[in-house]
Every structure is written in structure tokens, then in C-alpha cells.
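Heads up, the chain below is alone and in the form predicted alone; it's given as C-alpha cells.
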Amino acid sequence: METNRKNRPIGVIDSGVGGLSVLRALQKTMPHETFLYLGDTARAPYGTRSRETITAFVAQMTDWMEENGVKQLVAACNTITVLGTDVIRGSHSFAVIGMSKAVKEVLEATKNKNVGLMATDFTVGTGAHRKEIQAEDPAVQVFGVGCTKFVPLIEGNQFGSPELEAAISEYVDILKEKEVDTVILGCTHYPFVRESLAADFGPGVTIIDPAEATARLSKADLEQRGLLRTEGRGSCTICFTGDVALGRRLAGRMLDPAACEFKQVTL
């Protein structure tokens, strides 16, 4: 039975395509694993919705993952994570890994203790990142910016557009005024524009993507439960509730689309 469980897929959920940045880190960290990704692109973004609505959507996605027999679920979405992954843990057989807030990495990176958080309004509003960081070092100031324009532009494949470039400049300028030297990408969509953000911030600012820390948490959990695959060839199935063709194009910015199977699903 344990061998059978070990061969089950790792489920990865997100409101849209942002979680593909986490999937990339997971595949790199655990190359022998099978992954099943579900992006709710038909209803993205989640960051502007109510807590009750997000909870209902997450329940549908996790039920779908239960039906598909995953051995672990990675909530590759900060909005879902700060909502409380315990909501998922309570009713399903698999372990749940939420997005890391990369507190250790942040504290190691910042020199002037001014830290920026780029995230959705929902994530910024919870204060979750600030609380965890200040629990370790109360002297650190965390300046949150709700980057509401990013997700629709990224999901719409508007890379290089004047609208996206203007949005990047707008949000970067806010944090520059706070003299931050470290910035957390608190939404899994934002690594899609990491290079542009880095260029606008300049070399004096360290940008931290929590995806790598999240992947380490996922691997550690599987190792602890004896479910980590250490041999065999990994595979990946990517499912979207919306336009699969668009999702595939966006996936090409993070993964090798030829190495993935793409499907459309209905929740």
C-alpha cells in the first residue's frame, strides 16, 4: 500500500497560472515525482474576491484533487495560503503544504530592515507576512503593496505591453520611496515579471521568490512520511478550468510545454 501511495501524484492548485512558477521549483527539487496541476483560470483572480467565495472555490479544487488520488497538495497560491490551509487539512487524507513566506531568506537578505511585499490586496490586508517576519525580528519594517493590475495582465499574456510596464513602474516606485532593500514576491504570478521588476528596482534590491522554500517544505514532508520518489521518470499534467491554449502559452514561460500534458477540466 505504501509503495502505491508513493507513486501517487503531488497535487498543485492555484487560482490561475501563477502556481506554475511553484511547479517549476517543485519539479527541480523532486525530478522523479509525478505532478498534477490545477489552475482555476476561468475564475481568476482570487485576490479581489471575498473570503467566503475563495473558500468555496478552494473546496471544489481540493475535492477534485482527492478524487484524483494525490498524496500531497501544494497550495501554490498566497491568497489560498493566508486564508488558512487548515481549512483543507481538516477534511482530506493528504498533507497540505502552503506557500512559504521565506522569512529566513528575507532576514538574511535585508541590511537596512526595510522590506517590501508585493502581493494581492487580500494577502497584504491579512498582515500575515509582516507578523511572521516581525515575530523573528521586530525591527524589520514590512511595506505591503497590493499589485491589483498584475494578475489580469499576466493571465492575459500582456508581457511587454505598455500597460504592464506602467503597472510595474507604479508599484516599484511606491516601494523605492520606502527605501526597501529586499522585496518578497507574495503572489505566485509575480515571478513571471521578475526580470522586469529587478531591472526597475536596480541591483541594490534583493528579490525573493518563496517558491524554492515552498518546494523544500514539500520535499521534507514527503521524506518524513516515506513517500518521496527517488527513482523513475517524473511527469506532469497541467489542467485549467479556462482557455487551455492560453494557459499552454503562459506555461511556456516557466516550463517545457512539450514535457507536459494539458487538459481542460470543469469543477
Given for the second form:
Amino acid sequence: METNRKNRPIGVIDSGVGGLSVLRALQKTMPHETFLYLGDTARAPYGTRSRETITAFVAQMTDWMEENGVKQLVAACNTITVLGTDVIRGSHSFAVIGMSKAVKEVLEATKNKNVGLMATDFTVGTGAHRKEIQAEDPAVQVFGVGCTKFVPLIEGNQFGSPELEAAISEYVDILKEKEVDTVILGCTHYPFVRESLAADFGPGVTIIDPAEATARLSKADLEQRGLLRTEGRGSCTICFTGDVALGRRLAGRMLDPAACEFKQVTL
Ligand code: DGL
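Having seen the form predicted alone, I'd like the form predicted in complex with D-glutamic acid now, please.
All chains and molecules follow, beginning with the one already shown.
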């Protein structure tokens, strides 16, 4: 029975394609695992919605993951994570791993203790990153910017468009004014524009993507429960509630789409 459980997939959820940036890190960290990704692209973005609506959407995703027998669920979305892992898990049997706040990496990187947080309005509004960081070092100031324009433009494959470039400058300028030396990508969609952000911030700013720290949490949980696969070929199935052809194109920015199976699902 334990062996069967070990062979079950790891579920990964996000409002859309953003969680693919986390899936990439998960695959790198655990190459023998089978991944089942669910992106609710038909209803993204989540980050401008109410707590009640996001909680209801997440419940549909977790029910779907339960039906598909996952051994662990990774909330590859900061907006979903800040709801709290108990809320996400509900009555389901699987463990839930939320996005890391990468506190250790942030504290190692910042010299002037001015830290920027780029995230959805919902995530910024909870103050979750600030609380965890200041619990370790109260002298660190965390400046949150709700970057609401990013997700629709990324989901719409608008890379290189004047709209996306203008949005990048707008949000980067706000944080430059605060003289931050470290910036957390607090939404899993933002690694899709990491290079443009880095170019705008310039070399004096360290950008932190918590995907790798999250993958380490996922691995540690499986190891601890004796559920980590250490042999065999890994695989991944990527499901979207919206346009699969568009999802596949966007996935190509994060992983090799030829190595994944893509499916349309209804929640
Ligand atoms: N990728 C998401 C996050 O990390 C959610 C973006 C959204 O749907 O607004 O917060």
C-alpha cells in the first residue's frame, strides 16, 4: 500500500500558468516524480478577487486533486497560499505545501534592509511576507506593490508589448523610489518577466524567486513521510480550464512542452 502511495502524483495548483515556474523547480528537485498540474486559466486572475471567491475556487481544485489521488498538493500560487494551508486542505487527506516566503534568502540578500514585494493585491493586503520577515528581523522594511496589470498580460501572452513594458516600468519605479536592494517575486507568474524586471532594476537589486525554496519544502515533506520517489522516469500532465493551445505556448517559456501531456478539464 505504501509503495502504491509513493507512486501517486504530486498535485500542483495555480490560478493559471504562473505555477509552471514552480513546477519547473519541482521537476528539477525531484526528477523521478509524476506531476499533475492544474491551472484555472478560465478564471485567472484570482488576486483581485475576494477571499470567499478564491476559497470556493480552491475547494473545487482540491476536490479534483483528491479524485485524482495525489499524495501531496503544492499550492504554486502565493494568493492561494496566504489563505492558509488548513483552509486549502479542507477535509482532504493529502499534505499541502504552500509557497515559501524565502525569508532566509531575503535576509541574506538585503544589506540596507529595504525589501520590495511584488505580488497580487490580495497577497500584499494580507501582509503575510512582512510578518514572516519581521518575525526574524524587525528592522527590515517590506514595501509591497500590487502588480495587478501583470497576470492578465502574461496569461494573454503579451510579452514584449508596450503595455507590459509600461507596467514593468511603473511598478519597478515605485520600488526604486523606496531604494530597495532586494525584491521578492511574490506571485508565481512574475518569473515569466524576471529578465525584464532585472534589466529595469539594474545590477544593484537582488531578485528572489521562492520557487526553489518551495521545491525543497515539498521534497522534505515527502522524504519525511517515506513518499519520495528515488527511481523511475518522472512525468507531467498539465491541465487547464481555459484555452489549452495558449497554455501550451506559455508553458514553453518554463519547460519543454514536448515532455508534458496537456489536457483540458472542467471543474
Ligand atoms: N500566480 C498567482 C500568485 O502567485 C496568482 C495570480 C492571480 O491569479 O492573480 O499569486
